[in-house]
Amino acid sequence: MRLGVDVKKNVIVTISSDKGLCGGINSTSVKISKALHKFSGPDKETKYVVLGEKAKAQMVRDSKKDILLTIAELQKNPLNYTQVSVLADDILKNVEFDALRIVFNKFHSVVSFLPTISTVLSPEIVEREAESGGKLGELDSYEVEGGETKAEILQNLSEFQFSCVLFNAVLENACSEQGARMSAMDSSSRNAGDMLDRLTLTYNRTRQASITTELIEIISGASALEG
């Protein structure tokens, strides 16, 4: 993924779900995420922050060294932006980065989901950008009030931005998650019933098959004594 940003240190956040049974949208983020790793190239430090149980257990396979901090149970109580905020902090407090990349899932539909990717720089980078003229815009053509540096409101602005991106890629891939649970089950339970009406007609007929073949030796049986 190209931002038109020279950064040497990404972090890839992978969010998954801390349950099964929902079809393949974990596996589908840990490819996406394994797919940034493989292409940021060689000189350039990409580490995992790993969030959900599900992602975990696939990346520990053969990532381990690249994870920096694993999050579980996120969804134990119902999603809300002071726990998720709180979450965020905990990141950037235990992480050092150019760029962070959220990869999850954004919802589409009930049995159709989009694995998407957000891109959250940090503050020194925008900066920097901001400072020679980059993509980014000239920040003091902005007129700010109070008595806050550029530097204190770029982080404050960086924390605010990850912590709002955040949220709504947790959203997302639970919304997606739930979708996809339900199109799983949905499927589950159609095999279920395919199979128990074959398990029928297959009893129907094997107890017809015995009942006639009875019958069969009874009738010979009186007939050979009628003989």
The other form holds:
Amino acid sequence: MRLGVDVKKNVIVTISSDKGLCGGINSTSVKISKALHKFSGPDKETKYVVLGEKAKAQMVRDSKKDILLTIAELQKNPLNYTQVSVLADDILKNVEFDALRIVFNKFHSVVSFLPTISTVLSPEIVEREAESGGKLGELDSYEVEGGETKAEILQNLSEFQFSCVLFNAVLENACSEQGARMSAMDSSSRNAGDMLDRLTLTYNRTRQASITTELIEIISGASALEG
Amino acid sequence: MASNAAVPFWRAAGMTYITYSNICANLVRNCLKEPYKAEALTREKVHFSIATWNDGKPEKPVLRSDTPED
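Next up, the form predicted together with the partner chain in place of the form predicted alone?
Below, the chain from earlier opens the complete complex, with every other chain and molecule after it.
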């Protein structure tokens, strides 16, 4: 499985929720992030940026050394682009990367989510790939107007792309989280109802058995007195 | 890497393109008239807490809240 572009410094951005009770989606995100880390090989550097308390709790257990940033309380206000772009700005300023892999759950339907990886490349890598041809080489066929050079435009676009991709990922993950929570709560309600039914039957049976035992004792005691 | 053209003023001041476009968007939102303006300003609320980690140890988290330009 090729990861697309070969880079030296990978930074994995894992998106998860702050609140619990949402089923297994946070564990799948963490599992995929760890698999990506292991997959990138011994001579490449891979670090984590973790969004959300749930993934942080799981990552801290065995990948503490590789965490660069953790972000919490992201969902206190309804999600908007400004908040995510400030966050993206912080990440850009504090993190050196060749490629950013954003791991999130894409919303497919209320009961199914696809764990997805979105990649954002840094401008230097985009230049390198553009020169070596392939799909990114088609960037050269675009005309650049105005006084800006291609390198500047690439840098602006790359920052904006990161911010937009992060916003998309955060929204899709929030949707998936709500759907997962709905189905998890629904199935746990159903399980609790089933358990309640089973236990009620057992309770009734036990109650009847103990009443029968008492009756037998009373009757045999009474008949022993008579006879 | 030598740059032939002058960088735009905002990049020379240390801002990224994201910060620049956010400031522009804020200016546009402030141009709206009253009921729409309040709604638009709710779309600008920022609140999160970020902690950098050094070598497996988290430092004190920094709370960034409520001003989009911070």
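We call the rigid core the largest set of C-alpha positions that still match within 1.5 Å between the two forms. Residue numbers count along the first chain shown, from 1. Just so it is clear, the model here is predicted, and its values are computed rather than measured.
**Q** Taking the rigid core as the superposition reference, indicate whether the CA of R198 shifts 2 angstroms or more between these two forms.
**A** Moves: yes, 2 Å or greater.
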